[in-house]
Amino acid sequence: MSVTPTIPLATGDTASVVPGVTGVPTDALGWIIDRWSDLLSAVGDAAGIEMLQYGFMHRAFLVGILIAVMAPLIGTFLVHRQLALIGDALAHTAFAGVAVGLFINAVLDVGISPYLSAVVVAMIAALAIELISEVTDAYNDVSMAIVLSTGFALGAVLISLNAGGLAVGINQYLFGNLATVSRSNAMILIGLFLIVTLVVGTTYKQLLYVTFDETAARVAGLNVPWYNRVMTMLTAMVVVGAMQIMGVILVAAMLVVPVAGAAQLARSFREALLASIILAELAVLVGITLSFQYEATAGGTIVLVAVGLYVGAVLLGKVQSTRDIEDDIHATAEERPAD
C-alpha cells in the first residue's frame, strides 16, 4: 500500500502556521512536532508502514516516547523512596482535574484543555500530600490515601453534575486513546518534558542525597522537604503527560514496572535509571504498534508489554545471580592451595 505524504491531523486540530506562509510553525513546540511528522512520514513512505501515514500516530509515538523517559526518570526516584502508589494517588486526581475541565467548558462554554485543568489540580494534590504528612506526622500512604479519594471523588460528583456532557468523554481520559493525542495536547506533554528533564538535570544530585539519606541530607544543610516537594509535583507531571496514552487507570504502571525490571539487572543507580528508560522505550513503541494493529486499548497492550519485559528481566537477573555465584565458587576453589 502507498503512503501519501500528507499528515492527517486528529478530528479539531489545526496546524498554527504564519499567516501568508503556508506551514511555516508559530512556535518551536509546533515546529518540534512537524519535523518529527516528516520523519515519521519519509520513513513510512520508505518502509511502506502503513500506520506511520497517519498523522495521530506521529504524535502518539513523540508523546510514547517522551513518556517513556520522563515516567522512569522520576519512578527511580519514587522506588527506592518506597512512593511507588504516589503515581496512582495523582493519577485519581489528575482525573479530578481532567473533570473539573471538562466541567468548566460545559458550564461556561469556554475552551481550557482537560489537560492543563489536570496538571494545575495534579499538582496542588502533590502539595496536600506533602503538607498532610508534614502538619500531621501521618505516614505518606496515609496522606495519599486521603488525596486519592478526594481527588476520584470530586471527579465523580462532576461527571454525575453534568452526565449527559461528561460521561461519554471521559471514557479516554480512564483507558487512553491514540487518535485523541491532538496536536495542542503534544506540545503541552514537550513542555512538560523540557520542564522534568530540566528540573532533574539541575537537582540530580541532591534528589540523589535525599532518596537515600535523608537524615543525612538534613545534617548537609540540604531543604529536605522543599526537595520532597519538588519530587512529587515532577511525579504529577508526569502522570498528567502519561495519562494521554496509558489512561488514569494504568498510568502509575510507567512508574514502576520498567524501574522494577531494571532493579533487576542493573547494579547501580544509575545503570538502573538507564535501563529503565530502555526498557520503557521497548514497552510503549511495541505497544502501541500492537494497539494500532489489533485496535487494542494502548493503555493495556503498553503495560502488558511492560510486564512481559518485567518476567524477561526477573529471569534474566536469576540466570546472571547463578553465573556470578558458580564464578566465585570457581574463583575460590582456584585460590585454595593444592593439598
Contents of the next structure:
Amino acid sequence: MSVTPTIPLATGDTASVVPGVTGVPTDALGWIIDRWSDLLSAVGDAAGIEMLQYGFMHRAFLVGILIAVMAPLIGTFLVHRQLALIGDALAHTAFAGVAVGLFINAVLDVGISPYLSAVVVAMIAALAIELISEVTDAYNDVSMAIVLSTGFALGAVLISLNAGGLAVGINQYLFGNLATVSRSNAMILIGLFLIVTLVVGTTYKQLLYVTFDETAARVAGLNVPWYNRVMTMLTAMVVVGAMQIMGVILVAAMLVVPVAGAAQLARSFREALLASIILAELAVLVGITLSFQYEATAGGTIVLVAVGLYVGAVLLGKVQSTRDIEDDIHATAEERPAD
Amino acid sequence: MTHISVEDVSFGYTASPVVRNMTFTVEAGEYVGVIGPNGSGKSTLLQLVLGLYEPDEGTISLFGQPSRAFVDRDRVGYVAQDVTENTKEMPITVAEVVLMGRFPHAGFGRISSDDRKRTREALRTVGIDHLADRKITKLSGGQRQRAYIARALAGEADVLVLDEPTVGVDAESVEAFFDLLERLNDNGMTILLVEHDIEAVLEHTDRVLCLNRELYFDGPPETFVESDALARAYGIDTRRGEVTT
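Shown: the form predicted alone; wanted: the form predicted in complex with the partner chain:
Entire complex below, previous chain first.
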C-alpha cells in the first residue's frame, strides 16, 4: 500500500525524534501527557496506590479514559443504525494495517508506527464498506463480511511472508497490552480523540437525523451517503485507538456493549449517549485496575466488566419498565372518573 | 402560487414505467388525495415529488424549482408509514424527534431557544404536548404519526406530504388524525396525501387524483363518484367501499 504516510513517528518512547511540522502539536500533546502523569503520581503518592507509581499505568489510564468517551459516542449511532458489527469488520482490517506497517518497517527499514498504518488502512476499508454497499446494492452486512475477511486474510499473509520479525510482536495487537502503550501511541490516541469529538460535536444533529430516519433526512436535504462515510471513518479511528489496550478481537465490544446497556436505561438519545459513556468509563477504570491487580489481560477484563454492567442495566431496565407500566395504570385509573 | 408542479413525468425502476406521462399541479392551500391500487405508483410518485428519484422524462418542481435541486428543504414535511420499524429499540423522546424538524434551519449551529419554543408549539398543535418526554417507541401508532406531523410543523413546512399515514392506526385515532389534517389545511397548509382508504379520501379531501401507472382522474370527490374512473383504474367492477387493495 503506497498510501501509508511516511510520517517518521517512532514507536520508541521519545518525542524528540519527531522533527519539523509535527513538532509543535506533538510538543503540546507531550506536555499534556506529562502533566497527566504528574497528577496521577501525586494522587498515587497521597493515597498510597501502588499501580499509580508506574508511567505505563498513567498512559494506560489516559488512553482508557479517552477510549471510553469516544467508543460509545460513535457506538451509539452505529448500534441504533443496526451497524453493530462494523467495529468488528474494521478491527480486522486495522489488524491488516498493523501487518502492513510492520511489513514496511521490516522491508524498507523505516520506523513507522503500526498504529498509523492501521488508521490509514482501516479508513480505506471503511470507505470500501460504504462504496461496496452503495455500488452493489448489497446489504451492509454483506459488504462488512467481505471487508472483514479481506482484512484478516491480508494481515495473515503479510505476517507469514515475513514470519521471523513480525510474528513476535503480533500478539500485542491481537490481544492488546497495557504495558506497551508508549508515549507516541498515547499522542496518536489524543489526536484521534480530538478529531472524533470535534466531528461528532459539529455534526451531531445531522448524524442523529440520519440515524433515526434516513428517508426523512434525505427529504430534509441532508447528504446521507456523505454522513454515512463520515460515520464509518470515525469508527475506523476509534477502532484503531482502542486496539492498543483492547486488542483487535475485543475492540468492537467497546462500541457495542456499553451502548446496549445504556439503551436499556435511557429514555432520550442524549441520556443514552451520556449513560453509555458512564458505563464505558466504569468498565475501563475497573477493568484496568483488576487486570493490574491480578495480572490478567486488560482487554478481556474490561469487556467482562462491561458485560457485567450490561446485565445489570438489563435487570434495572426491566424493573424500571414494570414500574412505568404500573404508573400508567394508576394514571389512567385516576383520569377515568374525570371523563 | 403553485407549490407542486408535475409535467409529463415518466419513471420506472426497470424498463417498464411505474409512472407514465403524468401531469398535474398543486396550488397553495389545496388538500389533495392520491388513490390507486397496490403497485399503481402512488408511493413512487410521492418520492419523485420529494426529489428522492430523478424522473426519466418530464420535470417536477417544488415552489418553482426543480425538485432534485430544491434548496428550501424545510418547506416540505414528509410523513411516511411507520418509520419506527427499524428503530424499535432506539432511545429517543418525542420532543427530540420533533426538534429534528428544526435541524435544517440550524445547520451546523446550535439549537436556539426559539427552536425549542417552535417544537413545543408544534407538539401543542397536534395535541401531544403531554407526551413530549415519552420514548417515541412507547407511543401508539396514531400518536407517533402526530409526532411526525409535529416535526413537519416545527420545520415550518408549507407542504405536508403523507404516504399512507394511517396504516396500523386504530379506527378512532384515524378519525382524529383526519380532523387534525383538516384543521391544518384550514390554516393554509398544502396537503398531498397518499391513502389506500378510498372512502376516507373522498370524505376528507378537496381533490382526488386516481392513478394506476397513469392518471385516470383529477378533480373534486363529487365528480369522481359519478365517473367510472375508479373501475377503470382498478380494472374491476367495484362499487365504493368494497375495494380491497
